[in-house]
Amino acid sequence: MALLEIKNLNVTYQMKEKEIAAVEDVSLSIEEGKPLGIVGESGSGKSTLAMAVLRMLPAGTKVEGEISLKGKELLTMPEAELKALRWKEMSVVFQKSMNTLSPVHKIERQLMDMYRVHDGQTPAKEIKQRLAQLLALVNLPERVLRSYPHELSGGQLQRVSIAASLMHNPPLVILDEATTALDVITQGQILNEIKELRDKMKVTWLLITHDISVVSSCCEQVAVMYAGRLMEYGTVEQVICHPAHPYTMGLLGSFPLLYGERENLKGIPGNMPDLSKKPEGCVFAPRCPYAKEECRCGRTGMMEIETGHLTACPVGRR
């Protein structure tokens, strides 16, 4: 059984006078212990797919499809029942973390108000221990507890944020852009003490970001997303090493390598179509330099090309 599973997921925000598909139609699954890495461009859907595993999407939203976490649907589980899951279940890690966090509150007493809204049984003593640790696996000493957030970097910060994404041992960890705003330094750093709090933790990330070399840092699978569809899905060496979509070889395209020689980047050129107003045919087609009359007439559903290794448009295996 998979830790994550997503069938036929369509995420739908109502505006006043039109809608916007910002997921249609995507299905993926994450296996215990083989982390997934989503990503894509700003507005390809990739933070509203995490949203609508947490179901913390805006009200209103129109939600559609399946989502089970180790078997238990997500969508139609009362709230009740939902808000016991989160954090013992499934916790997430944002971007901003200072955002997430009061400025006149101490570190120690708001991270003991979140261990004590799904355990309030836990002596305070026991709380603290257990921060302590949590803290020491993120290279954060104890002193930290005692500190406002204005008094911590921004790497800082993110590693308070994700020691208190893992004080209820949680099976399933959501990294949304969660090292985005840091420097490249800081990132390396922290990517490195995921990599690790993996095996320490037995813990199952859901990575969400805009850079693909992120993505082939940490993870094992991997799924491409474009104006709120899936483009292609497979393990990182399938799909970095070996790309079949138009769209996954122009991000590895335009990104930069450490080794070999040197070439000119290449961005891919145009814009993310208008999410209330998407083409016919293929969402891609507009953008894409193998495009043909058949891609903007009509779509095609992601397609096998190798074992486990899926595509919308096999264009580069031709």
Ligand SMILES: Nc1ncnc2c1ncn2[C@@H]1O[C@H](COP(=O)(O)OP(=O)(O)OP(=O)(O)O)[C@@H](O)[C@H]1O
Contents of the next structure:
Amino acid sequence: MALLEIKNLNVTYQMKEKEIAAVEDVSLSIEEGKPLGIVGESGSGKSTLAMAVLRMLPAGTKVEGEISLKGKELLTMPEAELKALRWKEMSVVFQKSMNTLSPVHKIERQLMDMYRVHDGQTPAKEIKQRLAQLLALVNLPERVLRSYPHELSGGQLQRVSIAASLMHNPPLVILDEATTALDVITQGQILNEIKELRDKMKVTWLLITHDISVVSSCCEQVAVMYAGRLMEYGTVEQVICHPAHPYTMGLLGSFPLLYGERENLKGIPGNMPDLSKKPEGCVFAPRCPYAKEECRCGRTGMMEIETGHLTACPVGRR
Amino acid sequence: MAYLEAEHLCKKYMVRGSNGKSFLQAVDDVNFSLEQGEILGVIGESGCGKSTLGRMLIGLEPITSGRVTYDGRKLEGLMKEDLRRFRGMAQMVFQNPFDTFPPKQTMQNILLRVMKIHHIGADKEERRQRCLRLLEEAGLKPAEDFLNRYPHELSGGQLQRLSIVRSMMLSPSFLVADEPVSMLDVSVRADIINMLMDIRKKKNTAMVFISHDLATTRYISDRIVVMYLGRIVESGGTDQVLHNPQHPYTKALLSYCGSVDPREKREQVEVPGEAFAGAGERSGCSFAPRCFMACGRCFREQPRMETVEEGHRAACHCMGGKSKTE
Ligand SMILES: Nc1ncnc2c1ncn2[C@@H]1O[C@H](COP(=O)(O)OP(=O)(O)OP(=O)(O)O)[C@@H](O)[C@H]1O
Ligand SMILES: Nc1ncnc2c1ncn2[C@@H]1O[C@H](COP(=O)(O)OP(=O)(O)OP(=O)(O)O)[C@@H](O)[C@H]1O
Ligand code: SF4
Ligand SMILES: [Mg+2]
Ligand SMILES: [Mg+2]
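What I would like now is the form predicted in complex with the ligand, since the data block earlier showed the form predicted alone; can you produce it?
Then the entire complex follows, led off by the chain already shown.
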């Protein structure tokens, strides 16, 4: 059984005059021990997808489809049951998670309070031990516990959030741009720490980023999203080394390289379409250099071109 | 004589700490020169003083000590003589395109106002025509359509193009681009970088391109300076710095630079701890506490910039494998 299984997910934000189809017909699954990365431009629906899994979308948002965590259906689950599941079965780290911390209390006190929400039994001494252990996993000294949030750097705070997300050993951790705002060196170090957690903690992550290099260094599976839809899905090797969708190719081509010729950095001309208007055919067609007549009419579903490698494009396919 | 020269530039901010007032050295003895039409990349971690340096170069931040000259003339003199003219000559593009424009005005109002203030064009119609031409040149077509839009109706990439258009309206001969692509999607970064290179080619504008990303900077800069805690630790031609990095910090930055290819494994340099831009005097090399090569001397004596090869300099006691003494 998959750890997380998403089937035909649609998420539509309800605005005053319009509806925004932020996620459309996305199906994905995550196997235990096989971290998945979701990449795509800003506004492609990555966070919306994560929020749907966490059931943290604004009230009134239309959500259709199925999401199951270890076989338990999340979308229809009563709120109370869901509360018990958060932190224990899945947790999340956002780009600026620690901004939500109170500035007037020390880290230790806040982490202990968070711990107790889901486990009121454990004695304080044991919790403290556990916290120190968790901090060590992300290379933080114990004294961080006695600091106030403002005494820590952005990188340290983000490490604290990662440690906090692991408090109750959840099998699934969602990292939404968790390292994006950090310096290259700090980001690199934290990604290394995350990779080590996989063996040390048996945790599998769903990592959301716009930076393909991050996915390439710490995920096994990749999903490429554009304008709310899944464009390509497969192993890192399949999607990044042998992309089959022109959008994936475009993203890869825009990535700046450290070495090699530097004559022309190529982008993807054009902009993301208005998500309140449903296009005919492929959403990427207006920006696609390979678009053919067949792309502009009739939608194609995901097609498997090789075991486990799926693409939404009928043209770029090998 | 170079077009722009920065000599011994320093910026100290007064900060209040637990033990009274002290100084934070945000920019420390920075020296470089720039020829007309040349693009210099300024690289470094958050807080190393890149923006402060950029703002000082165009007179948006008072200089604590040292000097900046344009064609041999001091910045302060140029500003005092004719501030408006100086502003027309030296411009800046900022990191966040989403808050560079007032939200409640159309692009037309915003752009025409700049022209009016700087006495460009005889009347409104002439300014409008000029504006349309500039937008078209910047690939914002149909220009008419863009002029009528409000900032929130535009994408980040489009806003950044407009921000560049606005800076270029006055035909500046020097432009500071402070992380102009950091907040944009990779797919539109190339666009902005190509636009800046195009401007350089057509107008021979000198630029300082600030970034925390070596890979992106490489596509646009002729030369690169690497900053660490306010000081330049390495400078040279783009390829010199990338292919033959000398300073341990540059080496570390390169080793953590992301690669899309999962098969490519870069050996990562250990860099414990974090940059500490604390207040107060420092002795020795500011990178020493995190440096994998540091020796006793590094903690006592500040390394000076030394020439590695023609045009390539770095400040490190242990360069070129000079052994760890002590
Ligand atoms: N609460 C909301 N109400 C209405 N529209 C929303 C809401 N949240 C997001 N959207 C829209 O839904 C689309 C998808 O947004 P989402 O935040 O999921 O994208 P993303 O891929 O995470 O982007 P980023 O990389 O910028 O974080 C966007 O067009 C966004 O403007
Ligand atoms: N007005 C100010 N008063 C006091 N300290 C300041 C002020 N402006 C900047 N600093 C400090 O000076 C140092 C350099 O800041 P600066 O903004 O120039 O860095 P930066 O390299 O541009 O960083 P970033 O990548 O985050 O933009 C930092 O330690 C910052 O906290
Ligand atoms: S001078 Fe010493 S501490 Fe500084 S970078 Fe060189 S080796 Fe490292
Ligand atoms: Mg997001
Ligand atoms: Mg800055």
